[in-house]
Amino acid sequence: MIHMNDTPKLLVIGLDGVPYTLITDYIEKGYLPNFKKILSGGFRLHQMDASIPDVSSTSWTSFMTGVNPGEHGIFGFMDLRPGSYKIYFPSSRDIQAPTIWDIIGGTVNNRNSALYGAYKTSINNRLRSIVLNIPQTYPAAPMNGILTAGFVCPDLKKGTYPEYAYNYLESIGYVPDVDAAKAAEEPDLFLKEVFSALEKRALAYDYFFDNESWDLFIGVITETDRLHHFFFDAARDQGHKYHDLFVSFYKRIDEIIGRLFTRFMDKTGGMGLFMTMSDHGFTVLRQEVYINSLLREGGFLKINKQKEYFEQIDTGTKAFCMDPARIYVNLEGRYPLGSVSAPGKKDVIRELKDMLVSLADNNGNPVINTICENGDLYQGPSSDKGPDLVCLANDGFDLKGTLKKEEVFGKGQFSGMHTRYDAHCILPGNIEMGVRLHIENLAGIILNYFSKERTWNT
């Protein structure tokens, strides 16, 4: 067994999509005794803002780089090749800013990062990290330590560094994700796999915790997000068929976190920094809203159904939407069939906003809460690759960028949707933020902890 030395140690448990409000509710109901114990011992539960858009690929990248999408370059799970309508799925190779483990581990490639510049002289850059199951880290890049990627991870071997770590994970039947396709047709089997994946995750965390030397340990539990998307309506509904199972899943997470917390504090003599966090919150989904259908109705989008995906965009298109609600003006020079001139872009954006703010459901409930423009959201060399507008919905309305729907409103298999404002983070109470916590702040907190010029103590 590896024993901790006197250097600072930091343990982060990521809980994908776990909301502040649900943790608070479940603590009050007595479901999470270990969370309650931690919070009574000098820790504080924060409600935290996620990235915009509030999708896992973007938000987790903002966490691990400490910068906004305009600098790290990840705006969603899917994007378009420059100068085309061809889709691709950004990978770890597309991240334009160094991660926290690269900065503390001495494996930084992009030394122009502001975050790297702020800490390069104050951190021992030979610190070792264990990074398990963070989304948007596939394929695994060489680093000072161990990494196995979270979703999307189609090949566990390519998603794990170094090879001996893969050999262990393969030996225990570890999986990067569950098969969400089973949720609708075989919900009981899907839920069984969710519980099984969680146990494999816990087993791997214990193994690397005990058998590797490390300074920073990050372990992310993805199964919460999968459970929420399909069964979040069961979270508080005691009459729901799966309510008891939903609660039992959270009780098991509480046990896992409680055990890791106790062991970590024992190993560090109570001096290590412990935190939990999520990449976004969740709420019950009432309706899906298909923004491209709205754009078609408004005359902004023309479709050629003889083609596929976003290559369906046809002559005369002024704007189109990609998941979850990233709207791009079809600008001349930026896209092959661009029909909006640079001087005309401002008028198109104004027309789009007018249409979007007036969108309401059949009961008159407004759909859109906030419309953000690129220049207000993003700063950095990748900003011009980002969307021109991003819409944030009111709770219950899940905005979608599919081109397959004819109607504006509908309902799919999901019962839960992301929220930006209701992510959570547990930190030592003596870390004073002074402002509302944002997911981009966490990298700085971590790096400050490892800094020789630390401004606070645990």
Second form
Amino acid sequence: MIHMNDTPKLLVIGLDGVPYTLITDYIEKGYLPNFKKILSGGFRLHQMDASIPDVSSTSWTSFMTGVNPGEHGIFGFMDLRPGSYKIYFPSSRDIQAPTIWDIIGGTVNNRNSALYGAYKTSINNRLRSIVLNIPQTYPAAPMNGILTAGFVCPDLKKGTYPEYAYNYLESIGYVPDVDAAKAAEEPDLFLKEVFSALEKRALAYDYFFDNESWDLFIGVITETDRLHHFFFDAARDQGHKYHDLFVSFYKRIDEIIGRLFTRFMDKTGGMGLFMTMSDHGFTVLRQEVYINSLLREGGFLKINKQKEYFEQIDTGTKAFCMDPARIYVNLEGRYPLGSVSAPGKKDVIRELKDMLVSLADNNGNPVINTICENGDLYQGPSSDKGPDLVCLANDGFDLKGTLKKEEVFGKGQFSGMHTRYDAHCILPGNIEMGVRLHIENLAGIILNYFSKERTWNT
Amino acid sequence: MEHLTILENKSIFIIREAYYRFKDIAMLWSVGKDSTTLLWLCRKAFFGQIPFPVIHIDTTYKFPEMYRFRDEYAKKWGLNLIVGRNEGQIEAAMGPGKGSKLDCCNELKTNALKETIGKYGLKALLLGIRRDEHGIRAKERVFSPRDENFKWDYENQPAELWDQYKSTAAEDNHFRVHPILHMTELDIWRYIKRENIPMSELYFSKEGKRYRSIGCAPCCSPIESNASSVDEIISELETSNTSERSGRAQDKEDAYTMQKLRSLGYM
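Next up, can you give the form predicted in complex with its partner chain of this protein, since the form predicted alone came first?
All chains and molecules follow, beginning with the one already shown.
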């Protein structure tokens, strides 16, 4: 039965870490018949840029707020308390800009952003959203609809709003995340959990899709990212022990998306806006590169091993790195043991760049592709909190901010690494961006859709 | 019957029932207010002389006041006190600064307890947990089976209707018995007042701060409070709406987050 509604509806399926290039390959190989069907029906697959740094916490926050980290304030999973080397884990409470569901649901409170400013007057702010499993949304804040937080979600109850939604999720054995610690020692058990977590998510998505009223529905699958971290080398290697399982996971996702797409189009009489997207791409990891070891070798970083985490930073440190490759100059006034004066910062940045660009592996392959400065990347009130430099690596080199390694190059248990340039997005073909798509653009497309002054039709 | 007497009767019934079912039983005493109240109830249930061992899992990181309190009352009340420690990890200098806090808890508490249970062949443990302490504990049963890996299969536990407790378990399992599950934090303090149960000085305000929940010194934070007597604590709780374990909650979330990030190669 077709329901024609006054308000339009929008369905977003988020696929954490699913690359454009892999979808393209798998469609060609015939593994993803539903994706193929959707694309032949007037939709277009875009390659999309993720945020910098291309970690889930930052990139998803860019997606949900539609602004850059300089405005939303999330630069990684971990950050330092102002004026100290004490680590903390930014939560949803640290996001400085309103999310799309806050903007369309009337729960912006006193936050502001450039995007909100642009839509403030034209948006209907009584719309209801279902938001499932987006990373960096813990703890769940009251909103108009239902939200259950994605990675990291230490407590499903605190991560879900309202409580009746938690009760339902709890009743079906929904898990916020699989136990990735199992992947190395018990890969089969880990993979079983990955499949089972996907089924629980699909079940929950169906349930809320059918039993709740909503205008915006965002369901994110994060198991793809977990699978990729440990088994991305299996994606294209037919001889790999887990290749078939890897492909069968994608086939299952294809079925789930195909079913949701059909039901969504039935529900909206073909009038709804459907979108899939990812927060970054993935490629095969060849070597891990420990930037802090390099900084130590170059005399930029001094460590006191008696302490822990970033409190190990010792007198005489000029720069340090946090995951994945956020480099901070140890500036006087900004940090307790700051040793670089404001006028001297420029020189330190130049020295750092010189060292980083010349970094190569044993075979002479250059590691660093691009080095960005804070001012190139971030605009907004939180820019000062951001790193002074962010490095982007060539494919295969995974840059790490750990302080625990002595050597510069190594290889752990991971076989996949994030890429910034190879995120994907499927959008109706009539939405023309004119430029290469960036994850920060998507919130604007969503708000435009709900706006009275919509600039295109579906 | 008065409210506290009803609660007390229920607890004493559970304690006696547990002892009747399992002769290889012991109680866990953390020296905190709940397990000290449980200890008091066990003494009452057996007329002053507890017929089973009392286990203190010692991480070596407890407050000095807690060790003093433990030794003083173990002697005064004639307890058969067993101190359980994970000696291997203590020698290896495990602590909240080494590895994650979750690893520390796991080694110095969980594994120390596992070893102690194995060493003494215990089939059941009496614990002083309460239903209102934490979300997950709302699912606890009075008689709660644990498997050989210590896993609590909370979706597959026997129903407890009309006080019909199920207290038999498979060979490898041990039972956890929770005689004060039905009491709230406020009930505990009101009962402490009625019975005049001795409590660690850490609970009472000194220089504007007191501990509402005590454990290992590095992982506990005091709250702002001027309550320096049981009466003052009761009146503070009657008007408070913050969670009892809030001092510990953030630490636990951080430990979880850290472990999650590590498992994906961050940190």
